[in-house]
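Single chain ahead, written as structure tokens, the form predicted on its own.
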Amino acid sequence: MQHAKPLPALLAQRYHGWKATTHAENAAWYRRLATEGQRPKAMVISCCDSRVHVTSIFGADTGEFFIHRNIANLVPPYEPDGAQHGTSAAVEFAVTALKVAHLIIVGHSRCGGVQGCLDMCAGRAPELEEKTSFVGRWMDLLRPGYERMVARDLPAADQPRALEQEAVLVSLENLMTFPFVRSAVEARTLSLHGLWTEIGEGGLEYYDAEENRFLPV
């Protein structure tokens, strides 16, 4: 591969700093992870957004979370069509192989993907409607959430947050279309959780199914 370049100096320096401190201080733990494998109790599906750092939010150590990130923390519906499905593969592995006890969807404020969906569905982003737009076709997953949000007749200022939370709900709904997820949930060996975090203030809300709304943790 001719186009691959050496690691930037800044990142190389950070690596050596980590190796000399964090890794050195926890060498036995890293060796245990390497030899015994991972046993995470939870899978987290979060957004690719660099501002969302779920291990920091929960103070998690290496090996605690099985993490999958994608645009707008979306889970597609179950589609066993023989095609390549990265998010579905991660869910399958977490539930059937790792047998995680919790599957957590984490949405967040100021989500660029959700804003793109909002603009696309409102006719303000025709470029996302193009078949060649990977982002647009991915954000089609959120159209049902957009329709529910529109039906609430919210002020424009409240729509981004509402749609960010709809992204969490759409993902939870789609998770239940996977037979192995539904089976584990019904057997009570797996629980699903929906969270939304406010980046600026560090707030965290969870979806309460009985209240049918997000509440502060």
Contents of the next structure:
There are 4 protein chains.
Amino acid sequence: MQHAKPLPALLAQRYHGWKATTHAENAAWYRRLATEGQRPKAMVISCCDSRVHVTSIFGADTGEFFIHRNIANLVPPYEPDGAQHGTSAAVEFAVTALKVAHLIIVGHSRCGGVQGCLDMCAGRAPELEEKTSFVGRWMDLLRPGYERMVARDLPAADQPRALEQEAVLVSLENLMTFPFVRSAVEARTLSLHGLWTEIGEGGLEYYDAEENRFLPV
Amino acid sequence: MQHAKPLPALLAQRYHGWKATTHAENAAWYRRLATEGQRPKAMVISCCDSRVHVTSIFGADTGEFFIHRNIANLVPPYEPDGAQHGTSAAVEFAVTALKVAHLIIVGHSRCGGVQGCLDMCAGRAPELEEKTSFVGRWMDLLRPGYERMVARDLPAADQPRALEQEAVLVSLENLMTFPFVRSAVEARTLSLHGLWTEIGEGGLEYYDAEENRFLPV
Amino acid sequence: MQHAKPLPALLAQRYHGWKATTHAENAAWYRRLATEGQRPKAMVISCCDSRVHVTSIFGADTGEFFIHRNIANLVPPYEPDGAQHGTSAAVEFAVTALKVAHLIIVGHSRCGGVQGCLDMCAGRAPELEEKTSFVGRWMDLLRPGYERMVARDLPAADQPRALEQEAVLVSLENLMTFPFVRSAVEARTLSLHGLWTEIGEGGLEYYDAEENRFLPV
Amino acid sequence: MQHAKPLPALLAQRYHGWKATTHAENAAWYRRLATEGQRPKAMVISCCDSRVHVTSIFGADTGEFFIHRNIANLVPPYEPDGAQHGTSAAVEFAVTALKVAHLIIVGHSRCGGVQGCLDMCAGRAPELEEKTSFVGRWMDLLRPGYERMVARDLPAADQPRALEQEAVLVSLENLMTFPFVRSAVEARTLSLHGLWTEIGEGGLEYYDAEENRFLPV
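Compare with the form predicted on its own: the form predicted together with another copy of the chain:
Whole complex next, starting from this chain.
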């Protein structure tokens, strides 16, 4: 791999600072996590967006959350066709091997992927409709959520948030199509949770199944 | 989604603590990130493993890294077939829309996915060879790295680490099959980096292209 | 004390979150508790085990329970020999100075201390029989309970739970050897209670003196 | 044990509420903790005082802290004489069996035990000097701290706090007399920490070894 470069000096410098402080303070714990293996309590699926840090929001310790991050925190439906499904692999590993107790989907405001989906479905982003657009094809997963949102006939200003929250619900629904998720949920060894965070004001809402809407935590 | 549960109270409590402190202290910055959009300097691809926190290791601020996490930090080759490719979508978004300056692959020690690949390729994990195994099919991406590792004829004890580092190299190689990555690298608007971290002792190595091996940062 | 280290950063961060929320919301009450002194209704003696949180189980407010926690929730017999007796000191303080109305012993399932006692008494843990084993000598307190349990001729699978419940009874009996406990009980200013909790299913049983066995709460 | 009473109805009621909510929300995690055993990151030694709740202050999850609580958070010196030493047993179990990474002593303001020691050493509490006083004999452990405090010639108003902080230091010193603590500290598999909390205002200070005094967290 002739194209790889060394780590930028600033990051190397910060790393050495971390090793001399945070790692040094917790070295015994890190060693135990290394030798005894991880035992995370929860899997979190959140967006790649640089403004969403679930370990910070929840004060999570090293070893506490198994985290998958992809564009728009989407989970595809169960499709065991022998092709590569990175998200499904992560869910399978968390639920069947690590046996996490909670699986939490975290959506967020100002999501670029969701905005792309909105534009694409409204016919405003033809480049995303092309077969070669990875983002476009990935956001196809959210089309059922878009249909539901359209049916609510919302003002344009409310649509991004509504679709961001639909992304959480589509993922929760798709999760239930995985046999090992469904059986764990039914056996009460796994619980599913849907969250949506507003990144500017630091708001946090959860999906309330009884009221069928998102409410502040 | 009738199966979704509210957020566990402990996490809700910690969230409120975060909002009253970390968020309150940085509210102006978070608001700017919300209204002006993210502008991350780098994309990081690391593992879902709960023991790997790149924002902690690199002291990264909110808004600094666009992070994709999947099992064993793998990037598949370029395959614009119209199917869903979550990792490729994240790379496409980071490189073409966000125009990140760095793309960093972070492998790590004690990787459960890599160990699974090792077992599968050595014939010790038939369940991973089944078509329905999402983890198995995902780890197929690492088979070229396994072949190279086998050719080095290493003692068994050295194989996990060697394969973990091959996972970084396979990803770097596959990245270069994406036309938009290759052209950005060649135009020097993007640089690629390969890292491997030892989670117990907090060690960090980078792939040195000249020496063709990993060296301590 | 040159060996002491600062508080790990994660705990410091969570503390600041607590202070800005839980403490801020209850500051008036905390200030009264500070200036007027504590006035707990009950003393609870439970195990050090990280899975047993009586304040959580009983929704106890700050100031409500005076809590002593030791290995296997044991109370030694009255022995005013001038040596250090930490448990006896805690009981003395609670009953004579704080005049608590209830004294509750809380045993629990999967108790490592009780299992050690079982192994030791059955001759399977010679290291615990050594004079220098603090855990072994502490668990000697439970030997009378072990003798009673053996007399019941239980299958091996039922023995841990039986001995965990004997630990509660031994403690209740020993409590009555303290003159100030006995006189408070006889004056009906203090009542004693024995509980046992099953940590997996969250079960709770209490010792019923009439039936001379543990029954679900 | 004819003297034991059933659980007061209010506590039974609260327990049922906890089981239907907190336990139900976390049942899968509690079951795993039950079957796989605890793996606490830290041992905390704090006072029995009803106003000190370290799990609340640190947002600690079930399974995170192994907690010993006694009067004035004292650790006696290493004394393997075959007698019962509850605190030493708890420390031994945490360090040698559970292999905790951190051992944290938490002192606090308005400590009744420390006040008793102050009164006793100043000749104002003859009843605590009696051989039969468990509290008095327990607080003898703090006499070395009292001597150091007296040498500082502080105004009376500052003495309780100074002696409360000495209680933390005496415990840290005594911990180092335990061979298994010392060797773990020297091997860097265990780190010791001293804290003092002000219960009215929710303040928290840590012992800074370099400055040899307590500083705000």
